[in-house]
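Below you'll find only one chain, the form predicted alone, shown as structure tokens.
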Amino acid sequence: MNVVLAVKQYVAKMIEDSGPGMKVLLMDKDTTSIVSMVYAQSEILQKEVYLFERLDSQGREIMKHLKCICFLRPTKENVEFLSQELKNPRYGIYYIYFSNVISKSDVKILAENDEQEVVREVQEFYGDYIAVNPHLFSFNLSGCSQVTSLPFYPHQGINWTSQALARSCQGLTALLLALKKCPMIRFQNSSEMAKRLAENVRQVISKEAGLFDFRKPDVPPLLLILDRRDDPVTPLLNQWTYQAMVHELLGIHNNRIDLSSVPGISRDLREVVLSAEHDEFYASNMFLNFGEIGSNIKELMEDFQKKTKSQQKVESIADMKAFVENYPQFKKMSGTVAKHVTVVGELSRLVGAHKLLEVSEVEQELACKSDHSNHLQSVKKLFQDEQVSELDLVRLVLLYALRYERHPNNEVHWMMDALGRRGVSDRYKKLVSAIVEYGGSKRRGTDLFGTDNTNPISFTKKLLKGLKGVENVYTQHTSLLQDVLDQLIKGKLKDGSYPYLGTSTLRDRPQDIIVFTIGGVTYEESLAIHNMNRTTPGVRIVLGGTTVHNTKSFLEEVWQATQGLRFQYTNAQASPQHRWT
């Protein structure tokens, strides 16, 4: 179950099926991102694809000598654009591939517009998701929920936006087809959103039964649908492994990192790409902690310096020949060193400038232990430190508000005033109430903080922590997702909390598990899945979400989801104009 490989194979097959000759790859906004995540442009150029175009771009040249490979999402807009393209074709012949199921009526529209008979092929290749890592996928959907009061929802609450529900269902069914899985489905019972998505996916599987007619394995695969609102804590924590840390402090969007705000940055490093598919150092280090990265960067530098010295001796024809042969690799290594030294240097600067070690230690304590008096003093102490950023103060207050929501002596109002005294904006302060409305104790279906000893997940979490102790104060937190999957693999996940859709249940230990989190996943959870795949023989897990969050994007998600709700601590309603960028 490799989500990156599945998309790569689709793209390779498209190019191969079009035969020899010069080609153009025509895509839309979404499929451009899908392809760019798994292939470097230089790789595709080697396959005789010399031009990359967007279907919606104006003024494309007429090039009848090129074959056109179209890879598009089957949207109404794309069908209209493609119909116009076929009426007045710019290229010689067309091979059309849709990333998901396309209706017969839309195919008929395209056929009617193909008056010059330039279309050679129309197929469905189910690469309709962003493949982040081999075990991680996303739909790049932000703001998937909103406040609604509909006939089938008797009370006002947070539910799907219609566009996000449709896109999530399309993306999930495409992923299942790409991986050739027809799964049993379980969902989080406390989430109406999880139930609706589960039902919609099952409807598609029933409607397209012919597509899902795969060879039945001994143990059926399992699709587990969860809701971010059950664990609002994980996206609020600072991270200390390379990939997660880069996303938290700098932001990763489709493998790209914007470094333009880094002091003294050179022009060619203002935007860099971090892709495990094309960067060996990143692939080897993305799951390692920050201390290990520092020593590995040093080794990379020393190795580069040795090779640089050896290249300086160009005295004979043989030396020149060796230099020319090794130059592409040398140049690539030079770029890799410069990129990672810059990224790690900026991470290090931000850690020092904003006291992130001190902040993270308190965050972890709030997430993992109940000790109100000490936690209150620790948070108050950080409020007095001018180096602690607005964002970090807010996340500490959010964690405190979630942990001590029902504590009789909680001092959330004092913290709100303290945020005001520090000059923190009203939009940040309103998030304290928004987070409780989004993922507070009344909204969660599980005992997130482990206060209920009758809950098997909470009890196991406490027991393991007691046995293991704490190896690292900055990474002691384990996400709810990891605990749920532990219970699932052991056959202890309660059917009442995570029911099956339909009457069938899984009798054996699951082998292929696809987990999808509505409201987004995190790189901390991705790391947990990576480790579980590595250490649990016979079990393969793929994780996906509507998006991959850092704290800023999660705050935006919470804000959009709670617009229109009356807030507990501010006596005000959310207003739509604020963004957390």
Contents of the next structure:
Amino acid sequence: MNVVLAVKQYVAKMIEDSGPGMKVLLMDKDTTSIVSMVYAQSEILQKEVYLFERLDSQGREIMKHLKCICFLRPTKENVEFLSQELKNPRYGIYYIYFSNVISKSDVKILAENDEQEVVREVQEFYGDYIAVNPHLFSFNLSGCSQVTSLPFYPHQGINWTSQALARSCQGLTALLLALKKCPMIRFQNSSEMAKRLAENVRQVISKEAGLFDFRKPDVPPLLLILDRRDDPVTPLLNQWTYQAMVHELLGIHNNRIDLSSVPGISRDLREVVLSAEHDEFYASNMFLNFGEIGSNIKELMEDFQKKTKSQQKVESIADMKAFVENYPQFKKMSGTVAKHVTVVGELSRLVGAHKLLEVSEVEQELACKSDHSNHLQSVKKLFQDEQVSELDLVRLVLLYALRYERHPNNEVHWMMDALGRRGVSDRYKKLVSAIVEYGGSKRRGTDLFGTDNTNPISFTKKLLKGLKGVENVYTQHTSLLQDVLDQLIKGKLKDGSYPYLGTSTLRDRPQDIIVFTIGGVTYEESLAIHNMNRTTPGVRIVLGGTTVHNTKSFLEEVWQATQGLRFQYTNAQASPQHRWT
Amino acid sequence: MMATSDSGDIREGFLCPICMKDLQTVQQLQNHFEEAHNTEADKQVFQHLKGLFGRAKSKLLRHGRDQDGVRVDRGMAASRSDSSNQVAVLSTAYYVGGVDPTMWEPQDFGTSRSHMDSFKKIRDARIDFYVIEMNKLLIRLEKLIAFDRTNPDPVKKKEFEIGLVPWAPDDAVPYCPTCGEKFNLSRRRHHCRLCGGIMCNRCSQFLTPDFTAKLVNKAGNLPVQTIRGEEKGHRRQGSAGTRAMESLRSLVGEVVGEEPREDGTRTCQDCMAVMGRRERQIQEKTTKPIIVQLYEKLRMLMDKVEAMCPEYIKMAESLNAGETSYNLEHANNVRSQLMRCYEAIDTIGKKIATMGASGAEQQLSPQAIRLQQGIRKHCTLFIQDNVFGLPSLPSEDQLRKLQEQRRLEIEQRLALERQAALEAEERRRSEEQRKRSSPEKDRKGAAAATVDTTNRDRTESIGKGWTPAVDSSSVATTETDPMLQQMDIIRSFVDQARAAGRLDEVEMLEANLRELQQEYWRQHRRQAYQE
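Would you generate the structure of this protein in the form predicted in complex with its partner chain, following the form predicted alone above?
What follows is the whole complex; the chain from before opens it.
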């Protein structure tokens, strides 16, 4: 069930099968990301792979003394490029691996072009997804949905873009093959998109029944397909655990973080790589909260100080930064830690500069409790503060608009005005309506905010929360996903809301679960799954999404999905509240 | 009263699991255990028991959890019964059972599917055409050349050529198929010697003797040197080179009316293309770029190092421990060999990295540069990984000292053992005396004495006259494992040495003991693994 290991094993096998000798790895844009997520370059170098080339790059030199390992997605484009390559081979021998099912006709085209008999192997290795963590995968698909208006269809709706649907289906089936799972499928009933994807996946499974013929375990694995639109709140929150925070404030793209905008950054730290596979410090700290990481780094430094008998104080993060700069040996000894000092330093600067603690507290309150007058006051107060960033104000308004969508006296219009006064761009203002269209109460299938007191589960949940009090105001929010999985593991997830595809149902409690969220997952959810894996005996959960979102990328997703819809809050002055859907 | 464990009756209370003594409280039991049973065998029993209890405990807990469908929450379960299951998992502390995703059990290699069979089928069907065509042409070429040698007469030669491949009739081809010009007196028809097709002189290609020789040579599996020899001008009778030269001369004679633009066998463009491909194939097979030659050497060295390293480490460790099973000189040899290999790897790596950078050769492509740098980096990483872990060898003096030290240690140990035996003998004797003086001593003493005597009998037969001065009962229980016995013996020596105030010896003995313990546990762990 380890998604990282599955890809690693595939890549290792490819390299091993080509035998000794100098090798070049020929990839496309997607497979480059796939491989770079699981292997560091130095690691691959030691397996005699010395060159990494893109299939579509022009002017590659002829090097007949190299063996060529091709790892490609089976797209029409790639088949075309590869045919050209085989016709005039640049390398001595070719070992070709496709990351997904390739059609017979494409194999034929390739075979006919291999006039010089340079191909030794043509195989399908199903590493067709981005493995982020052992329990987390993504397809790096941004903007997977759009407004579609079908003829004779009563109203416009948000649905799949055809490429995104195809890619998600391919990716999911590849994942199932890589993990050797032939699952039962459940999907979120309120989502048309979830249903379509579920049906497509099942189609592939029955079409490729030969591939999916695994030894049947006692309890069949389960694939649960959800839709982001049921929970638009989680991606809007500021995060306080390391990985999630870095993604929220700096952005992680294929394990890389762009630090070039950090003031006073040294050249070799403009882009850093954070990979749990190759960075021990990151691996052991990615799920810890901000305070704990600070103290862990401090500990490491004090250890070093004891060794070098230095008396310099390292109390604050600023001290740490100065320390790292003054002691090049430290940098050498714990190269990765120096990198983390920079990252943590920048995080802490941003937290201070934009008053993120204050903002986060209000966000969490909005997400978890219903208290209109107080919330309105808190939001208004933050509007007064010049230090609070535009994006943070927008996310507060969005959360407010979602929480009090049905509240008779909601002041969304006032807030839109206020955003305008702060000089927030039009696009952000329009997002307030867009998010209601995307994930408002009409679109959701579940009681996200627990406002429905007739629902016993959400009622007791609320009650319990009140009794228990909160340990940490900044992390009191728990995602809907977590609740859904909790119920699923206990066998209490309602068949009505999350029906099975087909007639057979699971009688026992599920053991191996693959959850996929259309519209993207967040690192907050990834952490929740990580903890569930660690704390629930006998259950293994793998989480995936079309992408891994932070607030910015999520807003982009919402924006793309709602283009073409008319909005409720079109203009601050427009008083009559019309809805066109 | 002490009850023997094999008496069969059931006893209750705080029993010591090893000696079955009834201790009144947990506290006492614990103390007793710490005092009386701290040997390895006992610890093992203890751990075994602990594991048993642990399993039972977790089973019970899980059972409880299943019953009411609520997580066992150590902190809160007592005060609040979380009958609703909505409590966040996050807040419940980590308990036994779940597994970190990085620790999930090893998994199978993922599914894969090969298309090589169908690929080959399609490719072979197409390739066959080319291969047959090429072989046909090669056979003809070979025959052409072979004929040249035996018969230099141009007329007969032409007859032979026509016999080899039927020439296309002149009147069937009014225009040159390649350039489309009409044949006439000044543009005469020429035949391809390989396929018999017609083309004009301008469109003719010529297989040069060099080229022909190379092609045929490979086909006939003749050594490559002949080509080079011919290039240098050496003419060996009957060699392929000579044959080719003769065929050239006869060809020149055959061409009438027009000056041949080139020497060699006349062919059409299509046949030339096929031959050209053949030539490239041969070229690729026979010539190796410098980088490949260097790289092969590099690989060889790396494999050699990888084979030698473990052996050397074993030697070095043994020598550093003062053992005499390996020869220092030999080890030094191996070491210098290894070092030479590393140096060679480093130099080759550097050579590859700088190849073509300074020379007057053509500009290197960025790919070539990246390739070379990649290899260099691999070398560096390889050396880093291997050299820094290499233990050093003692010098001759050091070795002598080490061996001396070890010898002394062994002697000392022997001496100690001997002395301890004597002391024990003495003690035993005095005890016997005491026993004799108090004959009402209980039966337990007698039982111990019998064990004692058997021990003595056995050991006395060695001739040294010593008995282990250890608690006879514990020896009896652990008799099965020689290692445990040894440990017990050493432990008793430690006590005696301490009593005698010989602190340096105590230290040394304790070090020995530690070593033994480690070894013992290692063995056990391995056993457990194998099971």
